Structure formats: C-alpha cells, structure tokens
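There is one chain below, alone, in structure tokens, taken in the form predicted on its own.
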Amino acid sequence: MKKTGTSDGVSIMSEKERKRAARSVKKTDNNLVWLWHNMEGFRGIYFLAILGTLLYNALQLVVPYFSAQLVDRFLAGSDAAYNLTNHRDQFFLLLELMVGLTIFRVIIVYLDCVAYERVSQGVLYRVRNFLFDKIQRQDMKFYNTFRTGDLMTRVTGDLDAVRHMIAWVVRMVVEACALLLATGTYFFLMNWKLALCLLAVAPVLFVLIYRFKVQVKPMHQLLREKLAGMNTIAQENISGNRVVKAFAREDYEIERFDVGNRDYRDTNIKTAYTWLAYYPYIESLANLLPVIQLLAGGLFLIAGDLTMGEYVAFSGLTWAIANPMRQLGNIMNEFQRFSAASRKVMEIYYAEPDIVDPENPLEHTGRFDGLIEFRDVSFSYEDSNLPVLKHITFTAKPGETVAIMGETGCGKTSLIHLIPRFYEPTEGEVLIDGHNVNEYTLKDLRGGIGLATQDVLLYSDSIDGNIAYGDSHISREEVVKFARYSAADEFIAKMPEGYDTIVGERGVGLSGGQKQRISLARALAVKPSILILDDTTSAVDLETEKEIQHSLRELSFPCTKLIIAQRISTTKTADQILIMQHGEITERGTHEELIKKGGYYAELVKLQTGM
C-alpha cells in the first residue's frame, strides 16, 4: 500500500488551493476578524443561523403573550364569561396559534443547531487543513522553535475551542441579546415601571462580568500553556519508549507526567474557582428577579396599574431575563478560552518560513547534471554565536562520489543540509549546475535530491509504501530493484508478507541496519540527480556494505553522491575525500593521496586497518 497524495508527497491541499489560500491570508491581531475571514463560503448560512436564533428567541414571547390574552379575555377579565360563551372560536384560535407557533419554533431551533454545527465543522476542517499545510511547508527554524506536543495541541484542542466559539458561544451571545431585547421591549410596552424594577439589577451584573473577564483572561492563557506542556511530555515519552525501558526509567517518566498533569489540573481548578467566586453573586441576582416580580408586580396589581393577564405574562417571562444573566458568566469564560486558544492557533496560521521560493525562479525541467559547488561558505545557527562552517570551498563534478569525514560535531551534517536549503549559509554560495540553490524552487531543488540519514524515520505503512514514499506511482518491480540496490531485497523477501509487510511506528520491528537499507532504497527510488548519504550504512555489516557500495557504482541513472561516513571501507573508492575539523576542510584528495599526506585520514586508516 503506497502513500497517496499530491506529487510532492506532503501536502494535503492541492497546489491551486494552497496558492489561493495563501493569497487570501491577511494578517490580523483581532481573533474575531480572523474567525470571520475563515468563515468565507459559510457566511451566508451562518447569517441565516443568527437570524434563526433571533427569530426563535423572539418567539419565546408567543406563549406568555397568548397566555395573557387568554387570562384577560376568557378567564379573569370582566367579560370573561361572555367571551367564553360567545367567542369560543377565538379561544380555540388562540390555543391553536400558541401550539402552532411553538412547534414552528422547535423546527427553527433544530435547523438552527444543524446550521451552526455545519458551519463550525466546515471552518474547523478548513483551518486544520490550512494549519497542517502551513506546518508542512515551514523550515527547520520553525521545527527547532515549536515542540511537537505543542503543535499537536494547537491543531487539536486549541482548534476545538475555535469550533466551540462558532457553534455555541456566538449562538449564546445572540440568544442572550435577543431574549433581553425582545423581553425588555415587551415588558416596557406592558408596564414600564415593573420593567425598570426588573432590569435594575443589570448594571450590577455587568460590573461583575467585567471584573471576572479581567481576572480569568491570563488564567486561560496559562491553561493552554500547561496543556501544551503536558502533551509534549506524553509525546516525547511515547516516542522514546525504548530509551525509557532501556534505562528502566518508567517510574521517573510517570512522575514527570504526573507533575505536568498536576500543574494542568491545578490551573484548571484555579480557573474554575475564579468563576465560582463570582457565580453566587450572579446567581443571586438572577434569582432575585422572581422576588422583584412577585413584590413589585403584586403591588402594581393591587394598585390597578397591572392586569392579571399582564402579571401572568411578566411571571412567564421573568426567566427570559434571568437565564441570559446566568449565561453571561459562562459565555465570558468560554470567550476567554477561545481568545487564548485562537492566539496560539493564529501564531501558527500566520507563521511564514524564512526559506521560500524566489520571486522569479529559474525554469528547471528534467534532471540536474549534478555539478555541486561550495564557494567560500560559512554558516552558523541563529541561536548560536559560534560558526559551524568556516569558508568551505569544494566542487563535486557530475557523477562523482565525494566522501566527507571528520570527528563528531565538525559540521558534516550542517554542510549537506545547505544543499537542499534546509538552512541558508551566512556567507558564500552553494551552487548546483552553476546556479545558486536560491534560484530554484524548493520543489524542483529537493525533487532532484535523494537524502538518507543515519536516524531513520519509517512510517506506519507497508515496506513497499515506505520505499515508494517519494514517488507513489512507481511499480512494484521498480521498488524491488531499488531494494536490491540497497541490499534490502533479501531480508524483505523473508518477511511474512514480503513488501506488503506493515512496519510499526518509526520502523519498530526492524533492526537498525534493516531500517537504514530501506531508507537508502527510498532515497534511490526518486532517481535523484544528487544522492546524499549521512552515515547511512553505519549499522550494516561489512559484507552488506560492500554489496551496497558496488550497487551505488552501478546505478541505472547518473548521480552525484555525497557520502558522510566514518568507515574507510566506504570512502576509499570515492573520487574525492574531504576531511573536516572544527568546521573547516583541512584535508582533501583521493584515498591514496591522503595516506601519503600522513594526516588525520592516514591515522584513521591505521586505526581501522590495524596497520
């Protein structure tokens, strides 16, 4: 089973969709503006949903209004007996309207919920796809900055808070405003004095809500950080489970996770307690409304300023003032949760890589010739003042094999990472076929390079799918051919399902040498113009390595090879050997030439051969 997707193997959006989305991204610091921008295509149905919310909340007045009419005209009014006897049809008409409009309201509520859910899930799907696409296209600086667990939290939990904002918070705000406005207007039209008595508690409530907002906002931001930290601990532990077991550190890791989990729990409790500190006051104010209605309404009823039907209407609608007051605290709490989560999502949403395609890229079709040139290249990482590479100059001609050797930390891997533009040199130029690598699009540049590293990552897929990862359209025969080049075919054929065998996450179940050989086959399967091997055969035996070296010399396509290695058996047949020390090339030449010089390489030959 081969991996499917676009031709570059990483994008979940088509190139056309990605470019359209990139053009439409307008940076903003306002999370509500950002949310509205991402609702493009759903705004019409969302607007209808809001109108539906206004309508079904306005229809809340139906039952109290008709109840008042029934009480005053047919039950408690001075003409009640006469009306009930002579206008019974009106009595039943009012009942039918009450029942019919109630059923109509239920239908609107159902359709409204469906609309909100459809919009929220649609926006969630779109933003999550965009975020994943954005993450895929970031450079190494981005991955050095953000932890994996943090990124996972932003793409899952934080985005769910955004969906909740669309599906619930906005709806509750509209519902509360609609209820307060409709009910308040109706109250003032019936009896403005009683209406003022009931709404007198509103200013006190708004002050409490504002104070709650100020206190809870930083706590929600801290809560998102604690969640990201806890997820990072879990992700690192699960990924590194073999190391944990090798050092018998299960208890230590359990305690470490417990500390992160406890921090998250305590922050959650503290946030909840902040709301609970205000809840009694808000609830008391809401519960005070029926008391005010009973006392003030009773006095107005006795004084003749209020009819029995109006009193019943006020009594039936008091909840329409009380409930929104109760909800305001929850709404503010959820809004602050959305605000904290959306800020973290927007940080990724608007992140731009430093390494991008040139504005006017060099047109490139077909294969590279494979000429590689380093011209006085120096490099250092942004978070370090120490130079990693110093004035590196060398040329690898098309079809040549260049071996790079040196002690650990001398800059070998950093050097090869400059070729596919994982990083940019701080000085000098890296050229392929006479052109600076900056002049090519990243897709053209990296599409012509095959890379296999010592630290192999295999996907939870079949062996066939892992080898064909760079080009999912190659045939099984070609997959087998490249497996033979890397001396992997023999052990693959002995596996339970051969090339259809599913390997575990990160290649669990395979030896280090087996994983390296599959990684090499994957690099060869794209038929690269430039093949970069970073200590790729370090875990294989000498006999297998000899077979691989022979295959690399007999490839069916032209290829310039850069090989980082520590074994003389790997480098001795190279056309050119570069010795690096402290970020500089201190020796260069063929195997025989370097032995005659008597330097680092000659000492290494003596050490490994026992001469």
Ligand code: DUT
Contents of the next structure:
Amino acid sequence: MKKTGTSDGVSIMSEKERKRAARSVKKTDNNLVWLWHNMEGFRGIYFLAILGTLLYNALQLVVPYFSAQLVDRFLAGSDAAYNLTNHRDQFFLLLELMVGLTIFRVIIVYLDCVAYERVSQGVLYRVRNFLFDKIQRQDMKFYNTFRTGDLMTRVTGDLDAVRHMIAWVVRMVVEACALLLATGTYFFLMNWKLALCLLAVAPVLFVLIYRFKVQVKPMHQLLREKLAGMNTIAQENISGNRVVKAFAREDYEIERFDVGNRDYRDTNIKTAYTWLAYYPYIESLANLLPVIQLLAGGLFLIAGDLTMGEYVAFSGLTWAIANPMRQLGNIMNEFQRFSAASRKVMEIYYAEPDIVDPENPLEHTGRFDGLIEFRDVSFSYEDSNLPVLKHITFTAKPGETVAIMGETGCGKTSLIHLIPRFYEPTEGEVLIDGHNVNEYTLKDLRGGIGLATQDVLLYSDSIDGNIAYGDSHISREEVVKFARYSAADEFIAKMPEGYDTIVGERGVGLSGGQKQRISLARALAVKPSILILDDTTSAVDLETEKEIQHSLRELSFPCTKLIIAQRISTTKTADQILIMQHGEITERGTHEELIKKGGYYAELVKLQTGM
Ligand code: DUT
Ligand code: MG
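Could you please show the structure of the form predicted together with ligand DUT, as a counterpart to the form predicted on its own just displayed?
In what comes next, the whole complex appears, and the chain from above leads the way.
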C-alpha cells in the first residue's frame, strides 16, 4: 500500500522486468525498433511463428501440386487405369501424402495462431504494466499536462493497435511477401519473359500504395486524437456526473458527446473512403494480370517460347500475385494505425519526471526532527510566468504549529506543495532538518510527511483501508485511535458495517466534513514527522473542530504542523501565524501580536467574532 503522493508504490514489476525495461529504455524514435526491444524473451517463439507462416503458405502451393499429380496419373490420364492397377501403392502414397500434408498444415496453422497470440499478449502485458508504472511515477506537471481520458486511451486502445501489429499486420506482410516471392521466383524460373510482363504492374502498384500511405497517415493520427477526445468527454462526464446533475445539463452533455461521437464516425468514414479512392485502381491492376497473361502468354505460345503446361501453371497461380496486391491497402491501413498509436504509447513510455531522486541522496533513517525552513523562496507554475510565491522566508521549529492564512488564490496550497517536492521552487530553498528537500530520496522525504490535501480523494475501499492507506500494517486498534484523533470514530461506528463500510469512488456516501476527517486520519496514520493540513477542517462544525484541535495537541508522536485554514478558531492557538497576500507573507506573529498590529488578521478577527 502506498501513501498519497509518495513515490514508491507496490512494485507491479519484478526486478528482472524492471532491468529489462531499463535496457529497452535506450530511447529510439523508430516504433519498430521500440517494438523489437519490447519483444525480448519472445523473439525466439516469434521467429518460429513467422517460419510457421512461411511453411503453411508454402504448403498451400504444394498440396495442389500433389492433387494435380494424382489426377493426371491415376484418374484422368490416358494410362490411368493401367497405373491404378499396377502402381496402386504409389496411388495410396500420393493420397496419404496429400491427406498427411493437409493435416500437417492445419496443425501448423493452429500452433501458429497460438504462438502469435502468446507473443502479442505477452508483449501487451509487459508494455501495459510498464506504462502504468511510468504513469504512477510521474510528477504533478505530468498530471497537469495529460488528460485522464487521453491517458486511458493510451493504455487501452493504442496498446491494442500495438498488439494487432504483432499478431496480425506482420503476419499478413509475411504471408503476402512469401506468396509474392515464391510465385515470382517460380514464374521467373519457368519463363522469365512472361514473368517480366506480369511484373510491369509493380511500379504502378508501388506508386499507388505510396500515395495512399502519404494520404492516410495523417488520417490515422487524426482518428486517434478524435478517439482520445471522445474518451475524455466520457470520462469527465462520468466522474463529474454530480455536477452535470446539479445543473441539469444532461441533455447538453449528451449532445456534446454526440458531437464527439459523430466527429469520430465521420473521420472513420473519411479514412475508409481514402482507401476506396484507390481501390478501383488496385482492383483493376489485379484484374489486369490475367489479361496480360492471356495476351503476352498467347503471343509467346504462338511464337513457341512457352509450352502449354507452363501457360496452365501461370494461369493457375495468378491469384497468388493478385491476392497479396489486394491485401496491400489493408496492411498499409493497419500499419498506419499502429504508427499513430505507438507514437502515443512511446510518448508515455519514454516520459521522464522532472522531479526525481538525487544522484547521491542523503542517508536518512527514522524520523525527521521536523525543522522546516523556507529561505527566500519564489515560485511560478511552468505554464504561466506569473509569480505565485514571492520571496517567502519562514521557519517552523520541531513540534511547532504554524498556521497559514490568506485570501483564496494567494498561494497557500502552492507553498505547502513545495515541501514534499510536488514542485520545485524557481528561486530559494526549502529545507527540512537543515537539508534542502532535494537532497533526500522522494521516498524518505514524502514518507516523513502526512498530507491532507484540499480536495479529498478517497478510494473505493473500506474506511479501514482508506485510513490505513499509507501503512497497511497498522492494526484495527490503531486505525480507531487515529479516527478518534480526527473525531471520525463516532460517525464511523454508527455506519452499517463500521470500519468495514465500503465507501464509493471519491468517497460517495459521506458528507464533506466526514470525508475531511477520514483524510485527516489517513494523514495521521503514517505517524508523520511533519503534518500538513490544507483546509482540512473547513467543512467540519466548530464543536468537532475544537475536538480535533485538542487531539492534534496531544498526538502520541512528535510532529511539526503546518495548517492552512480560513477560521480564526483553527489558527489562534498556533505558535506562529503567517498571513499571505498575493504570494507574499505580509504579517507574521502570534494571535495576540497580530491583533495588536491591527492589520489584515485583526480585521479577520473582527469579522469572524463580531468583536
Ligand atoms: N495556479 C496555477 N496552476 C496550478 C495551481 C494554481 O497556475 O496548478 C495558480 C492559481 C492561483 C495561484 O496559482 O492564482 C495560487 O494558487 P493556490 O492553489 O496556491 O491558492 P490558495 O491560496 O491555495 O487558494 P485557496 O484558498 O482557494 O485554496
Ligand atoms: Mg488552496
């Protein structure tokens, strides 16, 4: 189990897999090379599968050969009756060979399907796990950049296109090439002149397919974007459905989805039409083959350059050239789908978080003393150059409670996010126990911090599971103890299944204040050296809040507390109160000192207490 915001979760990959992944992270821009990297361990069986494909396609040519022999020698030939009585053993041998080879071919095809499935599913499983691992380890910036629906598309639809490439596209290419090559060679050996005449269509074919590729490539990229867009609409609506309902915007949302859906359908149709524009030409070329053969073959036949037998062999095998030609469009389409999808997968595959462990991290065991220092810290988000924090300097001594107040948007949340290194300051340093936070490993750093975030997210799990999220080893007694600290025990005990009550996604079934209290218990349950509460008791009534305040003073472990709050009642007992305005600390001191000062805080006190 892992704590919100820590860098190290339960590893979903074995050490061996991780090492393999590290090797294959040699960055490449080529999606086929990338695929090859990820096929490590499967390459042998894949090679066998390709050989199998070649074999059963070859058998496709051999079986008709035997049946022709059989017919000519024993059934239709002039001495068929003679052969049948005197060479009966040969007849049976041919028959057995034919049946045997057919069964053999069926077995090969079957094994081949098994092999392709195993390899493609194996690679898919590996890449999917790797992607999830990658996504888990990204920093806040990543989550601000990528939309959830888009990420979901990458680990589902896009990955499936990659699997399709391994299991189907490569196989079709091998099949088409094998047939073309085998028949081509056979034709050349038989009669190179006629073979050359047939081959005259090849340049035209290549030009057509190349033009098709150029035209269809952007279509597949667009198609993929439309799908991700539609998934995003669906995902946002499902997870934000309560807002939709509150504003009675169902019809509007259905309409919005319909627009996305229609757009996706139209792009799909357009992509299909792109191929349809080429189809008549390719089909005409394929149909041209028998005509060329008739014309050129006829002329060669008359001139005596071709025997009748050769002519028959040519016409019997034209399909082996025409069919792969007809498949080319399909293959190209699927290949472009793979191309567009794999680019998206690779973007995540190679994504590196900016915030990572230092190369030589500080040795750190046990707890922090809890000394927090901000030294002239300034900060702005990357997507906007507006400074959010300006020259912040303050110290919270071990065990102290520091309250941060200020109007909405003044930068309180941004400030506390610098402590667990969710973001890096643009200037100045944040230190814990005298060391810059970037000297610790993320695991050590975040492991020492208990954070209750402003918007509470609970997991679809029992209340017990939610509280023990950061440390799954703690006992039920301890879970209850932390629930008491956060004044949650009473309402939890009244729930139908007590601590085993399952709360829905995002804590459906609980009130805002109840969720906040569970989130506080969750932050306390890791017995942090530093506790950060971001507006955690804003939805709790005054009486309960008082209770929580009292418990926080009596914690069974030493702990420095940073508390963001709007209410004087929450902050007045703090050792130090910081008032923030527009990213700056404008007032600091104790409750009494600040009242005496007669500034923003004194104004707040007047407003909130009516004195
Ligand atoms: N901001 C961004 N990007 C973010 C988060 C915030 O640009 O990802 C901006 C919005 C705001 C400023 O930073 O103008 C400070 O935001 P913060 O969330 O730190 O404000 P707050 O003091 O915590 O406000 P509230 O009391 O509403 O929680
Ligand atoms: Mg905030």
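In this text, rigid core is short for the largest set of C-alphas that superpose within 1.5 Å between two forms. If you're wondering where the values come from, they're calculated on a predicted model, not measured in any experiment. Residue numbers count along the first chain shown, from 1.
- Core-aligned CA deviation for Thr183 between these two forms: 2 Å or greater.
- After superposing the rigid core, the C-alpha of Tyr125 moves by less than 2 Å between these two forms.
- Core-superposed comparison between these two forms: the CA of Gly316 exceeds or equals a 2 Å shift.
- Fit the two forms on the rigid core and the C-alpha of Val201 turns out 3.9 Å off between these two forms.
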